[in-house]
Amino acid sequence: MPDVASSRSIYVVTGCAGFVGSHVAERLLSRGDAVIGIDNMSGGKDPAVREANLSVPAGYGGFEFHRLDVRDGPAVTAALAGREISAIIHLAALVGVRASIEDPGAYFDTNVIGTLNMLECARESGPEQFVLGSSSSVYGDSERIPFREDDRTDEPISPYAASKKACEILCYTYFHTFGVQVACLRFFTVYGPRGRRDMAPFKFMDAIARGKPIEVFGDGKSERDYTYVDDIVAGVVAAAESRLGFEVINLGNSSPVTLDEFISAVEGVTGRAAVRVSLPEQPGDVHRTFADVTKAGKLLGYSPGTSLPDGLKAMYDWYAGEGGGRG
């Protein structure tokens, strides 16, 4: 195992070989970082998958694996034991709306009871930041836009969302009672190289690229703010650096586009038309996510730059080699 105090800081990175969470992992290896990585590696229909992401941050020296679930409040406690941890980065969920509504307790008992595990080891053994990987969707299906982290988010609108929300809620308590300081990052639609299977942005890329027909919910006029993955990391790392208290923050593109603005983008990059089937919208979906990026921009520097056009360019090239073999 590798020797992980030789290095600069050291981070523990749960949900290490998701799809957000191997890029974080990547990010801070590729500087000199040493990471603790923790994946119970069950996420998505496909292990190999999951064994794909892994191998990206497994081939830097400064990576350490456990394999454990974060529901294992014992396990997890015992595996950072004695190390001098300067953030714990909790990125490890189940997500997904739609499969919220089909199994909500088994999203409040890997989120919430995840989350409170994780808050127990930064409790014992006081690392200087936790950040928590948090959803736009807490926002509900608003009807103010942009969405500002100062904006009710008292209605959620699925099991997922609702868990999510709690997990802001245990970080606030743990800020308030324990000292730990805490940044909650709500993500919007995060896309690009390694993306989750079972988001619109893959599917929809790997089915026109196959020339087979694309489910389409609604009218086509939904919006989501879609941001690479690269601006997701550095805003990640910047919150894992920060020292502020509590604070949630958005990190978002800030430029929503419709779903059909959205399909025809990625028919732009695969060079093939979309053939769609038109269902009913979908319980638990709103119809707008936009993220006010202001306070991000002042707390962490944060400044998107990754347009839509050149992020999914960035996500086929990554397709069209490794990645469209699996799914």
Ligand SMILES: NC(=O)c1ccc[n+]([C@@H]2O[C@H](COP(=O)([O-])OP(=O)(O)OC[C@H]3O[C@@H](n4cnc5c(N)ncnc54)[C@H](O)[C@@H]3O)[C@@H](O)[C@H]2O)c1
Second form
Amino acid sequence: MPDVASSRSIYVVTGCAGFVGSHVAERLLSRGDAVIGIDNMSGGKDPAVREANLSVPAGYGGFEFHRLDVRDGPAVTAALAGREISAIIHLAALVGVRASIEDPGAYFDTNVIGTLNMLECARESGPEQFVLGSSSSVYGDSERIPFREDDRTDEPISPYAASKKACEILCYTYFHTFGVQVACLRFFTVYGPRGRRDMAPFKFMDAIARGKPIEVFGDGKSERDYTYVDDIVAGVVAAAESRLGFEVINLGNSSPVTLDEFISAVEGVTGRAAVRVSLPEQPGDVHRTFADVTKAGKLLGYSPGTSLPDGLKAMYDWYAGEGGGRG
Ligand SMILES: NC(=O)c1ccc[n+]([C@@H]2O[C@H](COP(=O)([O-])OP(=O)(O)OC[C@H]3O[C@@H](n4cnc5c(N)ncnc54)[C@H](O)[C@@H]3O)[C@@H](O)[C@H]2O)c1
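What does the same protein look like in the form predicted in complex with the named molecule, given that the last one was the form predicted on its own?
Every chain and every other molecule in the complex is listed next, the one we just looked at coming first.
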């Protein structure tokens, strides 16, 4: 039986078998806090990847796992009833811009109804803080850079982005109506060990390391503000400890690179040249992302310190060890 009761604070982490969630849970557990993890183990194509992610928090005594679907409101409410929870960190979601275009309904079902159910838990169990894993995609194809939290975000260009914006709006309503304190954190392209198989950093690293071709969408000039997972985790944990009312906060690196530059950096760490296959730009993909992290610095003490070469090196060390054998 996990030793949740004797630990310092109890945090709920949904999506704990995912990329970001497994890192957040690991960080909290490693400093002596308890984590109640919720995940329905549906993410990604390979169940072995989810199991491997989950085995990290599961290696700590303070971890308690519930295999539950966040769409099932009564089940999540029952799992958390009567617990003294410091914060709910809601990261469970259907992810990926391109897949959301195939099935918008599923994205709204999981992301919006799932968030509604977790906010209901927050209302009932009374944790002091709710943290939403939101996304830079809410900025749409904004021309104004860097992206600031008070920029317009009412023109998202994919169902995924629209679902994340809907989650943020719902969070505001729960703050205003029920007093639930919420930090909506807009993550900018997260990469690092245990990185998602469907995202460019893993796909490029895996293909280049194996000498296989990579698919390059567009002219290579699109820009992404790649952010190392440990920096994101530091921001998430600071937000979980904050009591700020309602805030929307960017968590990015504030140092975007072009797709061409990113591929060169991956070539650098793998020591191999990429074989490129050029394809047209994909619907739903924005041209650039670039976070202004001034607000995160002020409110959360956030200061992303990992350079792209250092972060990719750490990711490659993981990939060359346990990470590359799957997928
Ligand atoms: N990784 C990024 O670059 C990035 C960028 C912006 C926002 N985000 C957000 O951060 C969060 C975590 O993303 P990630 O990259 O770790 O994704 P991930 O797919 O690795 O993790 C999501 C987890 O949620 C779980 N899940 C999905 N549907 C569920 C359901 N109905 N009930 C319970 N669990 C469910 C999956 O099994 C998975 O383990 C997501 O909310 C995502 O939208 C991530």
